[in-house]
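Just one chain follows, in the form predicted on its own, and it is written as structure tokens.
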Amino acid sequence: MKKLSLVIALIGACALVPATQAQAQGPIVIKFSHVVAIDTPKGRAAEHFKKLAEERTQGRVKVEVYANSALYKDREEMEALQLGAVQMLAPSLAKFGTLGVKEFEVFDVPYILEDYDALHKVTEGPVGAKLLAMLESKGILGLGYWDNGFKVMSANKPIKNPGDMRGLKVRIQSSKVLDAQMRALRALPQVMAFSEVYQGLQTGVVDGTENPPSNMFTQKMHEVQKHVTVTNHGYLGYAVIVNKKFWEGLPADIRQALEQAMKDTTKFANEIAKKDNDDALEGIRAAGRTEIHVPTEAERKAWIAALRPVHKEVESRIGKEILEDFYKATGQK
């Protein structure tokens, strides 16, 4: 890890040449790294931003998109951004807990968001802005939120009820809230990089996952998972972030054009997310390898009852204030 940090630091030292100086030598390069496939909501949004950014700056900016962990894995990309080896990321919101901004783990709390309407009351309002502002002390600026979707549970055995999760080794992102969620179900949480999940499922290192359907389908996880239950128990989304020093060093007109491109891309990303996940679920069903179960109303209530205590359990970690902010914004309390 020390060797990796040194390499990233050396790359970053070159990458953080003042933008005005770099401009004289050629286009300003924005390296945009992410860990999912190009044909996911995030992957498509990254390509859309590249197109708009390059068009609207008339070639003065070149956006290089690196998908599928081509540059960095989950655990590496945030450090790379802070050191300037990449300029832009769209990490899942769970990643900010390990950065020291634990409040972002509120997005991992199960059944705290009912649907996309409730979600957007948070991400497009003052609560979302408040969270992004917390990143500045880490040398990071948050530009917006991109949706992916609500998560399903998968395994190689039927998981219709919460009790069916008992004893399963389930891959999670590195999040104390997700850890608490799985333990509430008597499952065994296993932190694993996203790029390693397919092999982990294939070899039995893990038994199951929680993912939006688009991530599951594009990574072909359904090929090694026999059962999916559409629990919609949690949300997976992203914050688009940039290296603060790099962004503030851009010429004002360039930065303004990029901010508008990001605003328009965010609208695009959040419009396609639900359809992409609906289509992915149908793709999993059509592949014929995985049985999809939609919980009955009684089963859904059982999942909520099993996971609702996690809210109180993680209150001291996330902060009561941010939980209350969510409840008020979404009308839960």
Given for the second form:
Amino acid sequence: MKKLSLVIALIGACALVPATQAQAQGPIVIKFSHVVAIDTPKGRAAEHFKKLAEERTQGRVKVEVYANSALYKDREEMEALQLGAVQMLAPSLAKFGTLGVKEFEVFDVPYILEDYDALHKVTEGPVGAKLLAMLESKGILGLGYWDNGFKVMSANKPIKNPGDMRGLKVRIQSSKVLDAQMRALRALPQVMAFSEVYQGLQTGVVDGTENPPSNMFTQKMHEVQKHVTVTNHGYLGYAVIVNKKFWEGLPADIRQALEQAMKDTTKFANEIAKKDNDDALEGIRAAGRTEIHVPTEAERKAWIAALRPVHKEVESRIGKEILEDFYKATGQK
Ligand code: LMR
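Since the one above is the form predicted on its own, can you give the form predicted in complex with (2S)-2-hydroxybutanedioic acid (LMR) too?
Full assembly next; the chain just shown is listed first.
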């Protein structure tokens, strides 16, 4: 066992005490770890869930939210969930490939989701449910999807056309589809944990990045990126996941209350995400350090033309079936 796994396993040992037994000694503790700031769509949703869950179980459940990678970074948190060191996460859909569920990377395919309406046709319908069901074999239950937003590209030089990305070292999340996307632009993708991106940009380890404005603004990435282009070329959002053994071991009344709290939180999360991102883009503009470019119609067409071949290229990795599911659900073909 790797050193990291061993540490997480030791921390997790207490968490694997059956919920019913733990209850006699005090509240059931749900550790919810995430990597973004509190004032992001995910950060706010996590706090909302904590409030509802604690109120509705009259304190029989305590939700401890650890924001900003305070407990674990990207890769570690997945491992921690499986080992029971934390009970709840909401990782970006781009990070599920590392769990061995490559189909989730379909969300990273450039220009596969036009807007939030198209997104909800997937996440609130049978295709979204089918994807969540794939997690069960990994000891994980998917409770729902939380929205974030559509990604912008940033760098320290203007990037108006896809050709401007050539040769740039660009930070990506750990998704092979995002790797293919950056290579299609002749950029040099580099996987890096979210918590390290600001420093990576500041020191020049990477030249640029992609993220929804809410993530960029709350991590102050705009302070070290002179140019942002609102390409909206891809989507970044989350699946809320729990350790299956833990969840199924909860007393039935508690589990029901938590499931309802999650349902209500999901509604809240998906109502705030778009506005949070619009506000964050305005925040970046108002900070005055970053030039924001909105592509012209001709430029937008050039980005789509440069990235469309990625659909075919990643078909063998994520599967033709899930691609077709997406096209059908969103009425693309
Ligand atoms: C990223 O790594 O850029 C995002 O997945 C962070 C997040 O959780 O939104």
